[in-house]
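This document starts with one chain, in the form predicted on its own, laid out as structure tokens.
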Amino acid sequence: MTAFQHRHLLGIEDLSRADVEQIFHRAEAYLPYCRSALYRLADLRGKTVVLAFFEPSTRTRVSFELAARRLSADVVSFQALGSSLAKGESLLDTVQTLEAMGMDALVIRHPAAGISWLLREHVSCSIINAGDGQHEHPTQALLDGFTLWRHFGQLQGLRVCLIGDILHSRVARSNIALLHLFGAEVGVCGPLTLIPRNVEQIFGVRLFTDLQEAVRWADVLNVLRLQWERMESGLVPSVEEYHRWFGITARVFEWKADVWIMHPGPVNYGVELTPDVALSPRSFIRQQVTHGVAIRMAVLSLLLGG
């Protein structure tokens, strides 16, 4: 296999289906050690990774630090709060001061739309975006294609509907970039204040305004929280009425009983989804969530060559 070409993970548009592919197998090669801190690797033996993430995670986080530590790399988490940010000094400084101190690799979360672009230009360490605004959030796709792949066998021709908050999700918009790359069918479905204007043109996707008649093409739901933090208000009439029209229950397995469900968390239960759905056999959150580890572990081996 030809040696990753990439210095950066900075969004799946960057990426080619081989690139996406080299980080699959990497990660199911690291799958049995994921999960135990009883083996780790000495891929990333010698190296640093900063976590600076400037809003809030658990998974993604927790995530990339238990993939740095499985493969034996030195994990530091940078905190915005009582830091020199706080004194006035610009992120771009912060970010060329941990480079100086020895820093490898940078995963960053920013609140701002194409932070990590902007970063990469200024710094000769790895960046990886694990978040920036409603831009991306390459790692997420990764996994939750990674899931589907391992489950399928491969992601041509399968149907994938979002559900829920299109309009201000970096996972909608990453997902919708790695499906289409491996030839899946992509929907999406939610209230139209919800869904970005010609999301069809733009976006390559199909449009569905009743849950319904979305579960009975897809075969897959990925199910997004709505973001509050960032949406306007009057957008959404009510939770209840959210939950009432576009609510995932059991009453999908009604309509169509071999569809599969997904979702990044975290879940507010009585919103999007509820917790029988969550929690029964043809869900594959809890799948994501280990396989977030592996795909992160991948990411980082590639990129710093491990």
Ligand code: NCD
Second form
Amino acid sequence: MTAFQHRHLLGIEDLSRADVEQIFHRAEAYLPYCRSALYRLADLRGKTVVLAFFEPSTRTRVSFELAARRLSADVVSFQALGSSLAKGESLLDTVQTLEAMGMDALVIRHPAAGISWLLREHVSCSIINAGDGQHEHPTQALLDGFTLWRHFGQLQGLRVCLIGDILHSRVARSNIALLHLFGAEVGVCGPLTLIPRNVEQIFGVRLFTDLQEAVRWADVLNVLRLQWERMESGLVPSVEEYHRWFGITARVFEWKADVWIMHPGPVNYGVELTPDVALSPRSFIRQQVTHGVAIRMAVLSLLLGG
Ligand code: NCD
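Form predicted on its own done; form predicted in complex with this ligand now:
Shown next: the complete complex, the earlier chain at its head.
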């Protein structure tokens, strides 16, 4: 195992395979502790972690908070609404103010792509990117990769197909980078209006426009939500039509009985996925959520030197 030399986690692009493996091993060691507050580890005692979420979140925010608490850190949830940002203070000033109060790590989700890279230049605490616009969501890719790594033992040669709105998805971008680090094969499938142009050349993935072909090719389907909040109008004719062509329903098991299902959440049932598939024994969705806490414990402790 290598020594983890990073102070920040901004994107998967900055990590080596050895870095990711180190995070996986640490997360595995934390797994027995991540579901219960009975055993609080002391790894981050004396550290202060601030969560600043400028976009909605359930899983990512709560799991970062639980992860920090399980390791005995002090956790502060910064509320943008009602803060001095509303009085015209800049984000940078706000972050430097929090740092002056003793913040050791800032976990930030923000609609502006690249915001974590900008902040890193101006602060000395650790910055953790919890999703920046359409750009990166490194801890989601880590927990997705960890789920596959634990189940399959390795990712080399595994065929993972991302289904749906690839264009607006930071989950897709970070997943592609991580899967390539480990020699997995990546496919993308969705309507062409929701797939970046030249995706094959730029991202080195296989493009499918036919869902049945994608399912027959893949070992794992990672199903994504339609990100309406980032979409111009007219990219999808209707929800019903999207569901008819790209919805993951029980039909996928007729095409390939042993395909696995993932979803980062939140799910829009009846659009990209049906509940019977989400709850089927071939779904990793619950495990992904549990693994999210262990992965975030590992990231916090490696970055903060615990
Ligand atoms: C994703 C996100 O926020 O990018 N969700 C998550 O973090 N669990 C995907 C999404 O919002 O669809």
